[in-house]
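Taking the form predicted on its own, here's one chain by itself in structure tokens.
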Amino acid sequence: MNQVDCTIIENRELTRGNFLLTLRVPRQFSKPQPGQFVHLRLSTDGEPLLRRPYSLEGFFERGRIRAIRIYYSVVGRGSRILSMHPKGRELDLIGPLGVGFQISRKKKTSLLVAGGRGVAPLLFLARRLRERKRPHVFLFGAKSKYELYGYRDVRGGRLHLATDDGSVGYHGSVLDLLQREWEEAGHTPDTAEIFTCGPHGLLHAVADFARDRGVRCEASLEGPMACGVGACRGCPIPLRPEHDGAGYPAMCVEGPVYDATAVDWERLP
């Protein structure tokens, strides 16, 4: 973990309310893993007071430039302030933080199930899988074609798209694509694993799918975080009864990536 000053290289609106933020970070910024996040101070004016957590869409090194990318949507006061920052603006950043995705040592097929802006950490993971020449299938669902970000960059694995309005790809849920992929490809718990990120409803459904089949499944969770380093204990992950002995792990330290089948999704805020 490092606390560093970073500089905005680009803060571009891709579609209405959806932005791609590229930040130049110094050399001492540790190389992040897919699924980790950073904690950004969005203003030097003390408002908003708390930092905001953002998962990483990518990490790049080109020559002497080291940069991270964040895909975000304007959903509240903090992200609205962030969307107005121009190129060249300096921000205070802590990161990389948390636990990222853990790829199985056994050469399994990775099924990446993304919903909406939850696609960001899975795009990062897909690049890592491609680098390691690991087989993977990318399943991406959104409300419409305007929320399908980054899928054209998916390389080295099969890609399937779904939209609620049928504007691109399958007309329906990405869960239907997961079901179809599992059955048609003949996947088993010994040959496949699942990684997912998106709305809690999607993660809950994917976790149930994995638990019913005994499949290893990791989910990247989202939620408010005050400190980002486990000090305030304000972002607990409720666990299912059979895992209650493990207490309430902090999302920011023992997550945001966690065993999806262990989370009690009904009690997660």
Ligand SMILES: Cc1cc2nc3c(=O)[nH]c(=O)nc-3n(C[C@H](O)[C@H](O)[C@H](O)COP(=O)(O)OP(=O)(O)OC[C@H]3O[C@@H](n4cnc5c(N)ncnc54)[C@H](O)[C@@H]3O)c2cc1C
The other form holds:
Amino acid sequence: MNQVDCTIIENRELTRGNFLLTLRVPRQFSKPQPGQFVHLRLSTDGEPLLRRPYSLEGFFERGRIRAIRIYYSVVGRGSRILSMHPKGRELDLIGPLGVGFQISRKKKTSLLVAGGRGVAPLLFLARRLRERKRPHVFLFGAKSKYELYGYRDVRGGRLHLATDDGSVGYHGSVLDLLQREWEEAGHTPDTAEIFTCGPHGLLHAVADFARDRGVRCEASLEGPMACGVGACRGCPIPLRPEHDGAGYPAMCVEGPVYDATAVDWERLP
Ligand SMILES: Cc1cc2nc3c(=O)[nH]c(=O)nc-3n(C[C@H](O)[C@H](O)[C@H](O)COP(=O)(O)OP(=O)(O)OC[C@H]3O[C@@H](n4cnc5c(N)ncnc54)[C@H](O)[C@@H]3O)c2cc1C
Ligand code: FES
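Please move on to the form predicted together with the named molecule, as the form predicted on its own is already shown.
What follows is the whole complex; the chain from before opens it.
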């Protein structure tokens, strides 16, 4: 983890309120793992005071140039300020932070379950799986076709789309796609594992699905953060009673990726 200055290469609105940010990072920025995040200072005038955490959508190296990509939505003050920054602007960043996805050593089929803009870290993971020639299936659900970002980049694995309004792919929930994929492909806990990111309601449902079948499942969580480095204890994640010995692990240090079946989704703030 390092604090570095990075430069905006591109900050482009893809669909209304959803942006793709590409940042050139210096060599001191170490190679990140899918699921890790960066903590961005969004302005130099101290407003907003706190940094904002963003998952990495990708990490790219071409010659001497290193770049990271973030897919973000404008939801409040900080992200609105971020959306107005032009190409060439410098930003102060800490990262890569947190614990990313752990791919099993045993060759299993990875089922990637993405909801909305939770697709970002899973696109990064899919590229890593492709590099390692690991079988994977990408299941992506969003409200409508306008929120289906990045799926055209998914290569080397099977892809299934779902939208709430039926504008593209299956008309319904990505959870139905998971259920169907599980049954039709005859996956078992020995042959498959699940990685998921999206709204917490979806993650909770995927965690229940995984627990019922005894399948390994990792989820990348989001939530409010302050320091981002484990100092303020401001991002506790409640675990289920049988895992309570671990206390309330700080999302910024021990997450944002967790064993989804260990998280106490009912007590999540
Ligand atoms: C590990 C991690 C990875 C993340 N990755 C991404 C990403 O790839 N793309 C992306 O768009 N966002 C991501 N987020 C969420 C992002 O950090 C928030 O959207 C951002 O901090 C909002 O800042 P703001 O100043 O615009 O909004 P604020 O003015 O701070 O808040 C606006 C509204 O959004 C709510 N809100 C703020 N932060 C969060 C949050 N983390 N989760 C849920 N609701 C929140 C607030 O309660 C409020 O209602 C991630 C968060 C975490 C913790
Ligand atoms: S945000 Fe400070 S401990 Fe996690």
